[in-house]
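Take a look at this one chain, the form predicted on its own, written out in structure tokens.
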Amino acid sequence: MHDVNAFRNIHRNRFQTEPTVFAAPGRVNIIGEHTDYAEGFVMPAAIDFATLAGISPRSDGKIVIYSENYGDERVIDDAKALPAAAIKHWSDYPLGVIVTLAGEGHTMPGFSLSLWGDVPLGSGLSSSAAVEVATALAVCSILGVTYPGPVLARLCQKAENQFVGANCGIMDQFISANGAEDHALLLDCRDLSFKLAPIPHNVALVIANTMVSHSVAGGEYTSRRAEVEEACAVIARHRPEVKFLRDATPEDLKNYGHEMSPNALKRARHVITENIRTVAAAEALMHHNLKELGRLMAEAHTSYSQDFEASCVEADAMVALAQDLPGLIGARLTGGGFGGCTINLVEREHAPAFAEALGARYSSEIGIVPQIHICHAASGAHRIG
């Protein structure tokens, strides 16, 4: 977990000035995958892994961005002449936020920005959104402006969509900006309204990293999204009020599925049923019906693996190997897919033994030693005072 004092020293030693420090968490999605860009429902929780951003003003008109994780920096010689395009470099994520804020009419001053995070990269825990939201808070502090959490999330999503070139939905940035301690968040991705669902104190979030990396900027994510949009277009020919699969029903698939490609039909079936499951899962959590929540998580993983085809051998194994371990409430692959982590809701008293047993089983069967973390739901992005 992050050491704020050590991070302050990193910035101080590099730039010879005291930083203002902000933190933005990563997230784990309890249920609701690939529903966000269909204007559907998701239910993530912020976690106690985060990106720290330290910022201080400069007098030379430059923007200098330093990443302690990469041991690398990027220098923009003139804060008023920002680059127009990404260069496929780690700095594209913070720089995209800076460019997006400038596009809102803000004149960028010179500043030094340090970044350090412990959100595992490529694991599906949204390290990129944590970088974006932490950067946004830090830069807004230099600009002297404040945006509400939902608006800040939209700006960070825009940066990733338009500057970085990753066609992500709103969920990752939204939960990083708006998460609440000891709660999951049911988000309506259409209007950004949300409800907080308390996670019982006796439930731990056990995150198991398969150690198989993925990138949401890759072709698999893009092709799945295109297939979702293809299916929606078919339904919309018959029901013009259907703008996104959020508006579609299982009955629509029965009536019009034969007009879709086989892949588009499967993707649509996942998204439509996942929306139904996600709302039901939030209700189950709000009513402390953990058995029903676990059932819905299991059904969601099957759909993600078989209909959306966004799982992999390693992730399917991690979920299967957890099923008979004491204390398990529910398990599924979380995040953008094609690797990454599983989320396991586990009775807290069993969590250490569960993590140890699951790691041993996975290592024995797959031949990879996983990283397994016992987490709790954390607060959203904030200044560290």
Given for the second form:
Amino acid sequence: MHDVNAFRNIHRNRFQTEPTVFAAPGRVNIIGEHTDYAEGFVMPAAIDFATLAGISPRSDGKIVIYSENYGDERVIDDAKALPAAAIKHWSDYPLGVIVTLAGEGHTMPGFSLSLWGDVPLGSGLSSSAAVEVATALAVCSILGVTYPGPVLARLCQKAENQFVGANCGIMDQFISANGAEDHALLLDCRDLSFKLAPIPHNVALVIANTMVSHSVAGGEYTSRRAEVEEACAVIARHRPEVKFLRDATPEDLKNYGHEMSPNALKRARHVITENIRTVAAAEALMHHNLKELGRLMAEAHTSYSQDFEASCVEADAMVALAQDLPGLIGARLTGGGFGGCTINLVEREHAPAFAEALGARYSSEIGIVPQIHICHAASGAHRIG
Ligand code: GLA
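Having seen the form predicted on its own, could you give me the form predicted together with alpha-D-galactopyranose?
To see the whole picture, the full complex is given below, headed by that same chain.
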């Protein structure tokens, strides 16, 4: 999928030097939505779409960042005087990582960094995390440092939270840095411990893009997160040991739900039940109980759509239209919500026909031609060559 040689040529032609190249994947989340910042569980997989980062040293002390996707360059005249704030530009993401690494006490040398990626933008497949993690690996290589994957993920999350100003959790950066081929990863977002769950070879990840744009930097993500925190504060008034909704139970909702605003109650019900479903889904996957996994995904979609109200007409349609297609194991809206993609686990032999039929149904019902990709679980970020 990635033409690494063509990418090397782009860097070479632009900067007249040979780059060291790294790749970091996007992700699809199989289950566990808006649970990461509540210190709960998520179960994503890295996918074959990725960002490539090519890096080479410079002797003039500048940092030059070039994006092949945007056909645009950002120049920082002095690597020792990095900007303090984002400027709402594509370069905020790589620069945020550079600033964060500098904040770890590393003296930034000058370098040229090229970026190119095929993770569809604004479709909830973590194009931002792929850029951050690819940048982090590239810059670390030039600094001569290595961080364990979970630490690298935290640094990239910090860049997005503090520099870019998007209040995301840890899931996207974590799976991009730590994904494993042919596996989903059950992550405990409290202590970042994780288990890999093999995805059977006869199961394909079919990603269906509603073509409705999604953004974590947008207001809905932030307002949902605020409602989750509001619900948690109500429970904590009675049970101070509840620091995040991860610590709360369905029983807490029965006891204290009436003290919450109607929205906070619904958001909390989603997060609390989603944590339970995610752990159960990982069990089901590990025990090859695909029927149960599919059932949990269906329940998760209903909860995401009705209680969390993070779906949209198009995503609900994409999920509904998949239901009676041959080979479907489970379908739900994946990622931050309000558009983006659905994840469909589909028996591999049926995947091409499934993709075609779903695309045709969606086009005729919604009037938009969707992009549908048959993916497999890819490995996490790594150096190429
Ligand atoms: C976005 C965020 C993640 C996570 C998901 C929702 O992808 O970046 O941290 O909160 O939304 O599960």
